[in-house]
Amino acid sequence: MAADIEQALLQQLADSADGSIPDSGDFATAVSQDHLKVVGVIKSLEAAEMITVEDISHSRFVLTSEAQAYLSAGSPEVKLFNAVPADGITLAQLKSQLPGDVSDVGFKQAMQQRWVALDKAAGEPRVVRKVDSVTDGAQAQLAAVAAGNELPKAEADALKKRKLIKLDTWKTYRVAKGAKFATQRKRQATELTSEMIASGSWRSKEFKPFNFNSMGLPPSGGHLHPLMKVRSQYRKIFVAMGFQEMPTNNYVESSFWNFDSLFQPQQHPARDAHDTFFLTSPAASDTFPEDYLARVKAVHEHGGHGSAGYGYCWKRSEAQKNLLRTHTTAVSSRMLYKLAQEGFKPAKYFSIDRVFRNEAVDRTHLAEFHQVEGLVCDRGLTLGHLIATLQEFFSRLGMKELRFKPAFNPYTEPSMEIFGYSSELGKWMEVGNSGMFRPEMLQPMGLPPDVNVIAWGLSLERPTMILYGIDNIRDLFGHKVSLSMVKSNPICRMGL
């Protein structure tokens, strides 16, 4: 079809004495082929440069498809003119019968013609006629549109003013032979194949430009989720700097490991149902390692190991109450008792891990996100020791300037909030919470007195949104976020 337009329309340019077709409109109905068909032909002619091409702008009216009715039925004024008899009728009686908008229009019409008048005289209006007899004008004037003939301009502003008519507007085009015109296009080949090698016929092809501007085909292979992506780095960054990757694979837990054997007194607002996931099924924990057990009740109630203890009265059945762990540091406990009862030695260990927070969902806040947290066990480990633990720490992840500042956090003292200068961002950002755990936390699992622990903690998702420009965590993490985000970012580049 394509193939016959274009050899007609280049055979016409040919044989036509001043080398071009003066309207393409034309032409398509010399042809017999539909205008928009033959466009298509001169676009692609005029691509290849085989031809040029001048617009030529055309309009003419064309009826309204209200006025496509009136042009066989007649107009509504002149049917309601004929609905009102000679001695007149009531308005109602007269919108009865006749449809709603043809009584409207109508009488509006018939109203400005001054072909009907409303005697307002005995009570209820009337409409009587003022003229004997009218003509169809409108219906008319319609016929003249559709047969294709001009109106004078009064008659046309007034029909586009009743919008019967509108101005329709179309282009076809001049068309002359362009630089490189030829009866037959000259066929360019897109691929090099290996007849054309096995041939030599590469040696005479014409090869169509490339276009740079154009996208490549996407490669057929599945992606990473970036979160992922981000989490790979920092575990080799950990295993790089000798820790030992914790087993967190334990989402429910009894508030004894996540809070008790924290130190973390059970009147404490995280312990609060608005701020921790507390669950029905399996609602609650009995075994513990009943010794102990007796060492955390001790030292919540009346201290010991030096410290004053909270003076409170500890339950036992609010340790109990099962939970999803609020962070990671609950399995960091269990290491730790561990370490402890199996002798103690230096350890360092880390883990990357889902945590859970009865929260409302927000642009920055889930009810499960991602802990990183990193401890070293040592004797005679120093505040000293955390910042330049936490100096190399982040200095891999491409933050090179820290300082710190004082915080509170119940089961660490000294406690140190984590700020890194972002060179991006040209300011400081919290980036994380850090400090020493406390002798009550330590002592009652039975480690040695001189033995420190310096820990540090951080969410994934935050630097990752910083990382990957995500303003809003719910694009990030969870089944809303977009495939196309995880297709199109980048590999991460911390620790490289």
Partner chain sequence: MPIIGVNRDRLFEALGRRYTDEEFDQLCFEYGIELDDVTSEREMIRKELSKDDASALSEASEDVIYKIDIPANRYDMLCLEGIARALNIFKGRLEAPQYRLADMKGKPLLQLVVKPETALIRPYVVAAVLRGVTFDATRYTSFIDLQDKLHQNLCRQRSLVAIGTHDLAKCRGPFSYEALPPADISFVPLKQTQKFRADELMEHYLANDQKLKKFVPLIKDSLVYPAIYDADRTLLSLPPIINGAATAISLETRDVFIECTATDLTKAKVVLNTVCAMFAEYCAQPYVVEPVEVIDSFGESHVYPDLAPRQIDVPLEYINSRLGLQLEPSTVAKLLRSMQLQVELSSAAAAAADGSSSSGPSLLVSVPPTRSDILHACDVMEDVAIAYGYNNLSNQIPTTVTQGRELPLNQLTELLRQEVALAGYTEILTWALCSRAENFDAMRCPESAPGSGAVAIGNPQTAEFEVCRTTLLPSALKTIAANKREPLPLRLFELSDVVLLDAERDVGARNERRLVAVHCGKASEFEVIHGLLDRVMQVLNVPREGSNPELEAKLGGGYSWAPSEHASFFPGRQATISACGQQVGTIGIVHPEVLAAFDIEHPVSALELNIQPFVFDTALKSLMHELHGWNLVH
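Complement to the form predicted in complex with the partner chain: the form predicted on its own:
Chain only, nothing else included.
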């Protein structure tokens, strides 16, 4: 196909009196070919210096889809005028007779052209005619555009303002003979082969010249995302402090491990579909440690371990619901239960992975993000141990000034919000949440009464945005991320 187009184009240039083709669009029509295919041949011949090319720009107005409807059915202003009887009609009745877009657009246009008026003297506004008859000028103008005719500038501007026409632009080319013009293209050989040497055909071949100044292709090696760089630093800090990483490969959790095992009541707002992504298939799980489930049910309903409980009827059906985990603390609950069953021994755990919450997306929130969580499990731990551990952890992040504020969490008591002073931003900011896991959560697992667990959590995205000067989370995580940012961002080094 391309060879036929090329031969026809070169032959027409050879036969032309002035050695040119005035318009490639007319040529494409004459040879019954798509103009885009003709353009491909033209660019190839131009690169071979067989032809010269000159751009020709074209433009014309075309109808929008809305205008196509007006062209066949008439403009909304005429429809509205025709719907107004001689003695007038209330505005409410008029709008009820016409579709919303016709009544709104038509009323606005008819008022501007002073075909109708709004009479408010009678109390309820009435639409009355100001002229006896009208001509559908808009429909006539659209018909002229559809026929390819030019409109006066004022009329065209009015139709553009109403978004009834738009400017369609395209480009064709004037083609003339080039320095190496011939009616047949002589293909250049790109390499010298052994067959050419053996037959001697290389003597009559024209070889494509080598460009020794051209740059080679850059290596397509991968690049670490800023989130992965910061995550690597967090992991090194935890490992240096003697923590063991928890397995976090189960994004789907049951409500039992995500909520119930954490002593979070079943009527808690976090369990609402507006806050949590619930699965429809499979919608429920039923593989729970039954003895543990019974103890969790009892502490929710009647309390225990120094607690009065919540005093409601705990439902297994609520605990069975599957969801996308809302926090990695669901993983912590599994690990602590496993630790209790295997025989308690002091442990330090951490995790860094994705969690999911049904939140409105804006510059600081996404429906999925990363949670960093650390916990220490040992006998006799106190709030003082938690504060000291947090100070050590955040000092290794380079944030040495901390403040703590009392807070409430269903599964920690006492609980504290963590605030750190950011030298990059020059202000105090919330950097995490922390607390001591409640006995109502730990002892049903089978952990000894004198065992306490201190824990804290923070996001991965917020410190990464501060470190890399990113003010919109959608520029850091998701489909809008710039690949050039990923390739060019600096190495992350924290105060290890």
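Here the rigid core means the biggest group of C-alpha atoms that line up within 1.5 Å when the two forms are laid on top of each other. Positions refer to the first chain, counted from 1. Just so it is clear, the structure is predicted and the values come from calculations on it, not from any experiment.
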Query raised in the report: Does superposing the core leave Leu63 with a CA shift of 2 Å or more between these two forms?
Result: yes
